[in-house]
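The chain below stands alone, shown as structure tokens; this is the form predicted on its own.
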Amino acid sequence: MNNRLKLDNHPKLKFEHKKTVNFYYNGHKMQGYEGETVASALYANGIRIFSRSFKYHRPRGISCNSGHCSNCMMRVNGIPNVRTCSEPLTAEMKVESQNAWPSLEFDIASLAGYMDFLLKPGFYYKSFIRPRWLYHIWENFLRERAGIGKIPEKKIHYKQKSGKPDVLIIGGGIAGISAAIHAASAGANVLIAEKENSLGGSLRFQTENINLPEIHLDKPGYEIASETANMLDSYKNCQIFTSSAVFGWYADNIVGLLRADEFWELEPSSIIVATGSYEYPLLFKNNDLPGIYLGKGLMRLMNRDGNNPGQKAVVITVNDYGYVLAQQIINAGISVKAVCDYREENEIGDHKTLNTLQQAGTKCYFDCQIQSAIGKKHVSGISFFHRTNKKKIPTQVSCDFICTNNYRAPANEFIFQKNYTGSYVMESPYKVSRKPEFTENMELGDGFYVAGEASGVIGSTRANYLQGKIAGLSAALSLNVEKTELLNGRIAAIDALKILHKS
């Protein structure tokens, strides 16, 4: 492990690493910290290419760092297609790359990229169907190249368990924590399930101050995440499942959940979906190069995992949050060479952060159109031009990593799995959202609620907290708990949320 690749001298964060353990990557012995993600340990050992694309075998690196994409999938302890960005590291773990030969660094199949004019979409269905007897030979070859991993060496056995919580909360960000606190404080038996290894969601890696007046907190996001999770931990009637995946909702209101080697069949009385949102990638040439990160993926890499992404950054953004990301990169002691904003300068709302960045030497470009990321196996720069420039003369900025910040999409698949009504909304030229229909009590249907960004309202931390409070109190009231203070608390939270949306 190369300690120079760790941010151990971060001016705001103190990283508490567990004991050092050995693990093996493609047969090579490496070291990492027990409990950190496999991707984090590999990154600290200098690995930048984590997979190869299906068709042209282009190099892929860490991108979302949250288990939502396939960029970091590897074979771990004989199990294929493990998302290493969310898999905790253990001693003597065996990690192997997939879909590349002889190695990820040099994959002979990447030569297919030079023959893209021959390999048109669907070519494998059109070019190998005759003679028919030869098709099955081609079929086996194409499957071998598909990169879906080899069958596990051993059968996976799960212990079957069941539970009947009063309230099941899916998602452990600030909305889910708020819902759990208020439902548990009302006396409901709560189970909160979070796919990451600790509660807090995106707040865990935010260093900017956030004001939550409802619980008298005005602190950096990571401190709020820690304190609210500790508040929830004090309730004996609340079970906390981390590193858990809720994967389906079935007949008779049965919900399936996987947790380590356990398969749970849950039958909750009420369900609150607080699964947050996804980041859209920005579209431009070479946007899949290693060293290009989604905004919150980069924050996880730096502020959660304590890894140093590089020395020179470029931030590409379509909204004000890009300037917050740039400031957090600078807070980590890294230079931001440029911010490329798709908008015109008069559309900027956060002038205070913009001025701070400019005073720190960051160049801010507006009305940008990204032409291409520069590099082959890793990003080395960005090329863009201004839309008002009729000659389309590109500007190039050298960098060793790029942070992209696009609009976010609500992660509400679980809601629509049960055919709850909603609509698609074109919110901007860059964003289409699928929003469910819910009441002011955050209710979607009988005993079914939504909170936070999964509702389709991508707002502030305070708004997410209030929605969680409303959903948690509503779920408790649906259990026929007759408490006037619960009704009054819900009404007050609804009023506060309305005022917040108006402002």
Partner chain sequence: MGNNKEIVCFCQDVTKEDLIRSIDEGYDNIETLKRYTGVFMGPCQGKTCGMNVLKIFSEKSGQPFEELKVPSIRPPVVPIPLGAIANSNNGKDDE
Given for the second form:
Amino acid sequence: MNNRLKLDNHPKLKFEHKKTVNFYYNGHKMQGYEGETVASALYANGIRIFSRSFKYHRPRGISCNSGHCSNCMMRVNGIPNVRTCSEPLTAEMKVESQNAWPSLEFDIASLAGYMDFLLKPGFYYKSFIRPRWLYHIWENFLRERAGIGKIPEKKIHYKQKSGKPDVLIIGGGIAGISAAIHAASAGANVLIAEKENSLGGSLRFQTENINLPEIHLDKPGYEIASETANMLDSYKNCQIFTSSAVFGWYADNIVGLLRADEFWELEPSSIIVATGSYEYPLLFKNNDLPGIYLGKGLMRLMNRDGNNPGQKAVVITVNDYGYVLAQQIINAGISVKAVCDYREENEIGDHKTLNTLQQAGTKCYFDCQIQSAIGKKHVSGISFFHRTNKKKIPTQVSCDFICTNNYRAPANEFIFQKNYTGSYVMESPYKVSRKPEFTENMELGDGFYVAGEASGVIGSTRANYLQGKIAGLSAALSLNVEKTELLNGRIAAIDALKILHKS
Amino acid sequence: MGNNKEIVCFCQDVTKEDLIRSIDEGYDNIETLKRYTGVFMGPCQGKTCGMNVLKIFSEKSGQPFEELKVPSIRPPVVPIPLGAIANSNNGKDDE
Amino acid sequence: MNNKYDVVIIGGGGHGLSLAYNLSKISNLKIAVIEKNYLGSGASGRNGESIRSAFGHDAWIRFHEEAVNLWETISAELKFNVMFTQCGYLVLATSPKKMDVMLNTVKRQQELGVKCHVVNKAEIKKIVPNLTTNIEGGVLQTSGGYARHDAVVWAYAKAAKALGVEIFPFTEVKSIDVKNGKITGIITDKGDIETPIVVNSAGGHCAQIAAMAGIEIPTQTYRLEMIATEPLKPFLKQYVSALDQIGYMHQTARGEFIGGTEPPNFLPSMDLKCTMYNLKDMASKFVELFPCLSGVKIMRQWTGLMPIAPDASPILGPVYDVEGFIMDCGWTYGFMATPASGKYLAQLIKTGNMPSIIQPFSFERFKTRNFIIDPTLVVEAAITE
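Switch over from the form predicted on its own to the form predicted in complex with its partner chain, please.
Every component of the complex follows; first up is the chain already shown.
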């Protein structure tokens, strides 16, 4: 596999590839590693455009790389709209692009982008009213153009299963792992469900050191992820479900979960929501070009999949985490040409990382207003100006790819599927969230807990760990297990969290 | 205009400009705006556009962000195949 | 908000707004529409969008045939394309028993002018190739189809506003004043209104509104759930409803497959939270009818409320115990009736006479026990003989 753009010389990470298998993309034979994501395999084969958008047929590439957005949907083995970024590759897989003619690279329908004055939202309510026969012709045209995939050719089969764990933990990031360890060590029967194929959440792609004094670890994130996952693995009363999507908590008190070819109906005694947060794209012109990645999406692409996104990067950020991302791009042996921060220089908190970056030759711009991403089918640069610059003279930086780092908003849909209340909070122009109401025991309601970034408190790894511990102990306590020791543990964790928040 | 678009809703190609115009046209409630433009209703189920739409809506309508109501969120949280939920013993299989 | 109107309509869904529009078109009355939430927040924005007239009871057929005719003209009249498409409405039977029901009704439908005919298994295979072959047959109404439900609400709201109707969303009715057997006004959370006429278009909440005027109506509110899938290229042109599965489904212009079913042991409730019970029922029935949907993903599930009278037919017109209180409720197929109910109730309010086409649906029928039972309805819950 000579043309694979893999990061096999990553200075910090070692990628253990499974065996090489053949697969077919639009009939062309390609090679990839068994078990990596389909998107990763395509990317390594040089594919950058993964889909065409619904209306204007704009080219779209990998963006979130975690199964949330609709950018990478393809037809896989006859099933439409499969998110290739979370579908594992198997031998002889047939992957086909959707909604483009003649090809994703060159799609005639993308001319629609120039007719947008005719295609504004709701245009169909305002046009073809008279005569009626004209609407029927128009309607057929519209229907052919709409829709993304074609219907599948074959049926799928799932096995029905059910379970009644004491504690169900939704999400296997550090908060979920911590909750599971503490609930399981108190004797509860725990089921932890993680959407991706391994536990650890975003720590798995974190190459910087993280200090977790509670368990005496001060190591790169990916090592903490695997060590804590191994700790959890030793509990016999904890079932670990990876590649398992919890899809809903229904009014009839059933939690639905899909895992491989199994459909589980769960009736847990208590639930801990540790679903983390979503990243949102930044808004500027051409913010959807292939080659513009969401921060953690890029981390997955490089540090999980081992793909090489290019030689020159630009990072756009609204908070300090952007500098950590830039550092990790450099850790992978890629140069970061510029960091464009929306904020003013005096709002920066992480001067240490900023200085390291500047010493490594990265130019840092502050008070940036992004004008536009440059490029037609793939990003090739960024154009921005300083807000204080009255003439708005743009600065242009050329690059191979852009990493955007917007605020993250909690992924707490489960909480609001039931009657729990909450509110939207705007902490700064760049930080919004949706916060549920919960007690200091991380309790949302009877037998229902939250931990980690899903709580709306976007904090540090250590805060997420502590929240997980409090929630896990609370869930165990609700089961009438041996008390005093747990209560003391919980009080200690609550105090530690308070001190952490103050600092 | 043209191809330089500021996309808010990646699923249905709704731009920031589109949202502002729709609010001006009188679709000035978040529920109505959703139904008119299609934001929140694409295959990403609002995971890509959600907060950005709310922010634009709050800025344009003058309604403080904190006062927006958290709606009850419809399942499923992730799209799930019909065949996974269907009771296969129930219907006759006619492949 | 003024404190005096000639007519106050409670409920800002399709029905309330259609009535407001039609009434202001033919009269100079001062009209207000009061809606608790946003416009179209109730069943108007949650239904299956179906439009047909091939029913099993004369009163239903006549009324809905008139509605279908009106649907053909409303986009032009309201200057808003509600995307009404006459793609055909197929009622299916998978059991011989339900097939007999249809064979018994289709002749009468044709006599009353409905453009429909019986289709056998082979013909269905041709027009809906993705449908299961385990079917008996069906009736296809070529003039039936569907429209975009939200657009209907917006179109009527816009047109009514242009004619001077005042619309108050996010306003809740707290009570209705009745003096000496006559309506005198209503009290809302935004102020009191004097009015001699109140129309009850409150959808799932119609019984509570009626109770405010001291009227007990025999409806019970049920919850129905629906699902929408990810958008797909066109694979289903017609509107399909399945008698045996008690289900209804179609593919929208955007490409989403949308449908709902009524599960067994259907009980009254007003809870809008979704259930796994309904989800499993829908998924099983849709995969049974369209095996190709097995690998297609569900994107949304939601619930709407449906008030059902003992005979599952709507309740229209005055109640004789309270003068000035007019019913437009108990709809099980309310969406498709939107243009017609507005038109004829407007005539009723203007002239004081009940138009003959809606006469059979009067409130009186519960006293005289002239129930209107239509055997072709895809609703089974409440029917009591």
